[in-house]
Each structure stands twice: as C-alpha cells, then as structure tokens.
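Only one chain comes next, encoded as structure tokens, the form predicted on its own.
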Amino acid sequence: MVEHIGSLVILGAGGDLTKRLLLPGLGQLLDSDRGYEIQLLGVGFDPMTNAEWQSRVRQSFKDGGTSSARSKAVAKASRYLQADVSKPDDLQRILDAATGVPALYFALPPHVTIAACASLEKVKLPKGTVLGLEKPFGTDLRSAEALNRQLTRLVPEKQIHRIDHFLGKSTVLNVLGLRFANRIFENVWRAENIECVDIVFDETLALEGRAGYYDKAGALVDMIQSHLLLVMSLVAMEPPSSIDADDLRGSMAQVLRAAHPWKGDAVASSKRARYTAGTIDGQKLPSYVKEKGVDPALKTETLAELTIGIENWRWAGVPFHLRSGKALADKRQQIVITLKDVPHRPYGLIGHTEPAKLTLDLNPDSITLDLNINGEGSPFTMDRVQLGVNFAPGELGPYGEVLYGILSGDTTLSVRADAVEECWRIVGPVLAAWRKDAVPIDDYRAGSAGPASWR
C-alpha cells in the first residue's frame, strides 16, 4: 500500500452509488489486511451535516458487512463538504481540506465530471494527486478522446483510475487463471475449437428510478459498450507476459483494436428492444415508457445484443455474441464458451449431440462443464453430464479490490485511454444506426425472456 495517498474524496458523496456500492467496498478494504487508516472526505451539492454524513458512512459500512475499529475510526473522522464542483474556488477548499495527498473519485454523471476536470485545470493539484472515475467515460469516441487529453493535462496516465467495477469481479479474474494455467483450455482457446462466445449480463431488475442516467444511455452504453466489451478483451486476449499493469491492459487493447462489428455490419449484427407491462416477482411493472423521467421520444433500448467479429489469427470467424438487459424473467450473468462439434460421431452413437460448452457465472461465481458421455443402460446412448466447481470468494468485492487499486497506486484493473476509446469506436456505427432507426426497437414483456423472435 503506497503510504502517501492521506485522503478518499468521494465527489457525488450523497449519491445512490456511494451509498450502495462504493462506501461498502471502502468498508470491506479498510477491514481486510490490505487496508489501511485514511481520512474520507464527502463532497455533494446538497446540504448534509458531518454527523449525517457519518452516519450514512457507518450504515454503508455495516451494509458491507464490516464493523472493525479501523472501519469505526475512519467513519467518526469523515467530513462532509457542501460543493459545486464545477467551480473552481469550491474544489480548491475540497483540496485544502484534505489531509496528505488526495485520491479523488469521481461517483457523478460524465457530465459532471467533465466539468468539474475542466475546472481542475484552474487549481493548483498536490504532487501525487490520484483520480478515479466512473464510467461512462465520454458520451462517445470524440468526447472520450477529448476527456482523456484533459485528464492528462492534470496528472500522468499512472495516476487516472478508470474505473470498470466488473474488472474486479473475482470470477472475470478467474478467467485469466483457468486460461493461462491449465494447458487442456489454452490448447483449445481458437477458432479450431470455439463455435461461439456468449458473454450475458440479463438482470431481473428493471429501471429502479435511475431513468436520470439510464434513459439517456440505454442497455447499450450502460452495459456493452464498457463492462461487456472489457470482459470479452479478457476472454479473447492473447496471453500476456505477466499481468502487471502494463501487460495486462495491453493484450486487451490489443483484442479491442481488432473488434468490429460482426462483418463490418452495424444493422445486421446488433438488435435493441424495450419492456413493456409485465410482472416480475409477484410486482407489477409498468412500460419503460411511462416510468417515471423517460422520455420515450428517445427510443432508449432495455435489451440490446450485438455481435463481435475479432480479426486475428486466433479469433477469425468466431461471433461473440454480448447482450444486456433490463426486466427479463432471469437474472444470468454468465460467459458461454460453445465449442464445435467434433467433426464426425461414429454410427450407431445415439442421443445427445450437442456440442460441449464451458460456463463461467459471474454471480454466484462458478464454472461448469457441459459433455456428452456413455449414459446408463445401452453403452452406446449417449448423456448429457455437467461437471462443475463453485470458485472461492474473493477477499474483497468488486469495489474493494479497484478502491485497492486507487489507493496503493496500482491501474492493474482500471481501464487505460486507448481501451475506453477503442470500445467507443466499437460501437459507434451501431450507435449510428440506431439514431438512423435502421435497427427497429422491438417490445418484450417485464419478465419475459425478451422479444419472441429474437428466440
């Protein structure tokens, strides 16, 4: 842990994602071996007392399930400063106030933050100063590219944590370990052997009042073109000399440079659709177009696949097929490795014939595999067995381990310049057709599967 990080300034402290996802991962890292005692300091635009403040702090802390005195400590001495951050008087009083040299992150809207580094640029920054932000990073590839020469204009690459909060989700990093030491997966890891990748985040969640956000992003942005795109540059990388930092985030931008849409064809390879009224878990659910703060004129997709076609020796031919999306009967979180059948099945070998598929879930986390083999009774029919292994928790969740990262200086899991770009530019043409409505948006029932005929 790289001692001269003093202070945690969260900007957007009175946010559902602090709160809920961040305070907590802070929680846990402070209560693992890892952790360390910092000052927190809290940065919102609304009113908020110290002791409300601490307050929230604790319960998010006890919500994580972490209650040591190091964690009680770091909650009794956090503050909190009412400020607009895109002033530049308001965020130099945030940087006096801070104790040693801050780590900054950024829980606010890409539009927000924007600003607030515009105006960064007209306050003096401590030596060592580190940012962390959260996606999206830009609203597309110009604004992306134009928001990473900002960031380094205020500190150097090494200290800008971009973050990806599914990089630090433990079964996603298990992909490196099963790949890359297990010589039975690596052998087969090509186009000779893989018919397709199926990467699927499907949550039974609908918009849970995030339409602020969501309705001017949709399943495409929110999902795809960040963590799925990510996840997939994982699966298909080449494997690297080490996983430090720097081999690590450049064998996957090296995989994402080489993406497309599948045969060049943003309308053929992408589909969007939107729930309607429906049922999920016993409670109703409107249309996503009467809830509350969507405007429907924006055509804003729930559900959204698209098709990837990675152009290199080891991937050629190969569709990996990425979908998200909202409201759906089941919550699957998974990557789907479908391998080719073998190339003949000797007569008189009867019954099930599909080919055989390796499935990492990411939540809960585990892996199975799908062969046929000699079932009971006729040795000649053949079964369908799974094999399958729960992987061991990891010491912190996805937030603890990239808050490890911002705090102890290592970008390990946070997502370099080139990446963001490259994803932007993976989807642009697919954004492209959408505004076009080359691409209809289909309706699919809260709580169904989706749409009927995409099945």
Contents of the next structure:
Amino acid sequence: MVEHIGSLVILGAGGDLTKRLLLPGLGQLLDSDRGYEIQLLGVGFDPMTNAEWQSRVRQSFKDGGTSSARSKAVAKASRYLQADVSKPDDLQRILDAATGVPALYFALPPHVTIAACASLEKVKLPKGTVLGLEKPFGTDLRSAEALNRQLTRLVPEKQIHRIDHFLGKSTVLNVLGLRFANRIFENVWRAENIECVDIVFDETLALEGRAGYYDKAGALVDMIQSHLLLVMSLVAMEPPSSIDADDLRGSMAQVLRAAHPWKGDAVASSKRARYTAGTIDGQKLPSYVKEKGVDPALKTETLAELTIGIENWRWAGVPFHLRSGKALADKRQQIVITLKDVPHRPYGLIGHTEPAKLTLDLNPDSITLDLNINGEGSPFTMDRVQLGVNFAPGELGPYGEVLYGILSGDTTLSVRADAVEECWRIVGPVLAAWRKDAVPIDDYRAGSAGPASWR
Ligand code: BG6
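Return one more block: the form predicted in complex with 6-O-phosphono-beta-D-glucopyranose, after the form predicted on its own shown previously.
The next block holds the full complex; its first chain is the one shown before.
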C-alpha cells in the first residue's frame, strides 16, 4: 500500500451500505497481508457517540469474519463526527480531524454526494486527497458529465475512485485470466465463432426497503447501466498490453464506445417488467407497486433486458443480452458464451446438436464448459458433457478489493470518467423510449422466472 493515505473517512457512516458492505470489506482488508493500520473516521448527519460508532465497527468487522489485532486496533481508535457534509465549515472540520492524507468515501445518496462535492470546492483539500464514490454516478449522461467535471476541479482523475463493486468480484476478474492467459479461449473469442453472449444477474431478493433509491432507478439503471455493461466491457474488450489502470480501463472504454442498443433500435432491443405478489422461499411478497414508498405512476421496472450490439470488427453481428431483475425464482448470475455450431458435422455423427457453451457462474463462483463428445454406447452418438471447476473464494470480497484500490492509490478497479459516461450514453435512448411508454411494462409473479411471454 502507498503509505500516504492516513485516514479513511466514511461519509454516510450511519447508513446500510457502510454497515453491510464497506466495514466488513475494510475488516477483511485489514486482516489480510495487504492491510495496514489507518485511522477510520465515521461521519454522519445523526448524532452518535464514539463508543456507539466503535461498537458498530466491531460488529461489522465481526460480520465480515474479521478478528486480527490490527482490525481491533483500528476499531478501537476509530472516531465519529456528526456533520452536514453539504456545509463547507463542517467539511473543513472533518478534514482537520483526519490524520495524514484522507481518502473520503461518499457512501451517500447521489444528490447528497453532489452537494458535498460542490461544498468541497470551497474548502482547501490536503494534497493527495482521494475521493471514493458509490454508484450511480449521476442520473443521466448530462449529470454524469457535470459530476465528472466537478470532481476533476477537486482532484486529478487518478485520485478519483468511482466504485463499482462488480469489478471487485473474483469471478468477474477471472474473465481476464481465462481470456488472456489461455490461447484456447482468446482465439475463439470473436464473431466468427461466437453466436451470442448472455450476461444475467437474476436475484431472489426483492425491494428490501430501498424504495427511496430503487423506485427512481429501476433495474436498468441499478444493474445494467453500471454493473452489467462493465462486465460486458471486460468480456468484449481488446487485449490490453497490461492490467494497469490506464491500459485496462482504456480497453474497457474503447469497447463501450462501440456499444449500442441492438441495431440502434432502443424499443426492439429492450424489455421491462415488474413483479406482482408472490412467494419466494416460502415468504410472501407483496406486489412491487404495493411496497412501502413505491409510486406506481413512475412505472419502475424490477426486471430489465437489453440487447447490445458492439460495432467493431471482432463483434459485429453478435448480440450481447444483458438482463437483471429482482424477486425471481432463481439466483441465475452468470456470463454465458454460446459458440456457433460447427460449419459441418460429419454425416453419421448423431445425437446432441447444441453448440458448445462456456458459462462463468458468479454465484457460486465456477466455470463450466459444455461440450459434445462421443457417448458411452455407440461411439458415433454424441453426448453432452460438462467440464467444470469451482473457484475458491478470493482473499477479499468485492468491497475489500475496491477499498484496497482506494487506499493503495490504484484505480485499476475503479470506473474511469469516460466509461461512466459511455454507460449512460448507451442506455439513454432506452430510458427515453421507456419514459414515452414506447415499450410496454409487463408483469411477472414474484418467485417466477419472469413474464411468461419472454420465454
Ligand atoms: C447493487 C444494487 O449495486 O448490487 C443492488 O444496487 C443489487 O440492487 C446488488 O442487489 C447486487 O450485488 P451483490 O454483490 O450484492 O449480489
């Protein structure tokens, strides 16, 4: 780690994200060989004593399976400051309380982050200050551009970490090793051999009390605009010459620039739906529109599908189907590369006719290759076999990885400004078509596989 980050300052310390994801991730990082002692400052709008805050930190560290002397020392020395981060004076007070160079982590709703960044312009930031920002970055292309301009008035791009925790998931990162360390895959990785790519993130979780945020975002913005388009960029990018921040993120941005709704038709390439009442794992769920805090007039989708075309030599004509939704029957979370069928199967070889398929599962982490081979009985009858391997979990969870990036000053796993803007540019026409109701909103029963008409 670069020694210069002295303090991790979490703005929004009282929130759910801090408790469930950030602090457990930090605890894992501190426990690992990559950790070192830092000062942890929690900042929130509501009052909390230092002792209450420290006990929250300890509990979240425990939830993340953390127990080292180092994490205990960090929790014990940690402090809480009550502040309104939209006020320059309060921000100054926070910066004065930080030891050494601070990393400011905005675990805040987007409009509060924007207000805090505007106020930071009126404060003198210590040299080297690092900013970590949670998605969503803006609410459309224009607001993302404005936020990016504002951020670079504060600190240089290399000190800005736009967090997308999917880039910290070990299976997502495995795409790099699989593609670029094995001739067998990278050679077939192109339109000539690949029929289509599916990137699916179906969740059994429903709204979980997040109406305040989710009802304005919906599945397209919450999952596809950010996470799944970035996963797609790793799957589809040209080989970078290294995996340092500039090379890797340059390749990701380049392929995103070539991506558009399939055949430029935002209506035909997209589908949306929302769940009605149902049962998941024996638990009854109300219809989405009856959930607390939901405004049915917003017509927010809880399931979205978008087909993307990548207009370059490698991918012309290959559809990338991106899909994500909530309250579905199964946690199907995977990247599926379906190969084209062979140009000619020798007459006499009978049986399975489906082409080979490579599946990277994100939950649990595994890779499976479905192949057709000669079966047990007649040697000329094809059977389907699966070659598979499960991955051991990464040393750190996704938030441990992204925090490591922030504290070590490595932006490789953070999203560059131009990539964020490209992701908004890609979904922009779809959001506009949906707002005009050019695509009907379908229904599906919570606990089902999605609308029957989609299958
Ligand atoms: C978040 C979304 O970014 O990612 C959530 O806001 C979603 O709606 C979550 O549930 C999925 O990621 P993970 O890693 O928690 O499965």
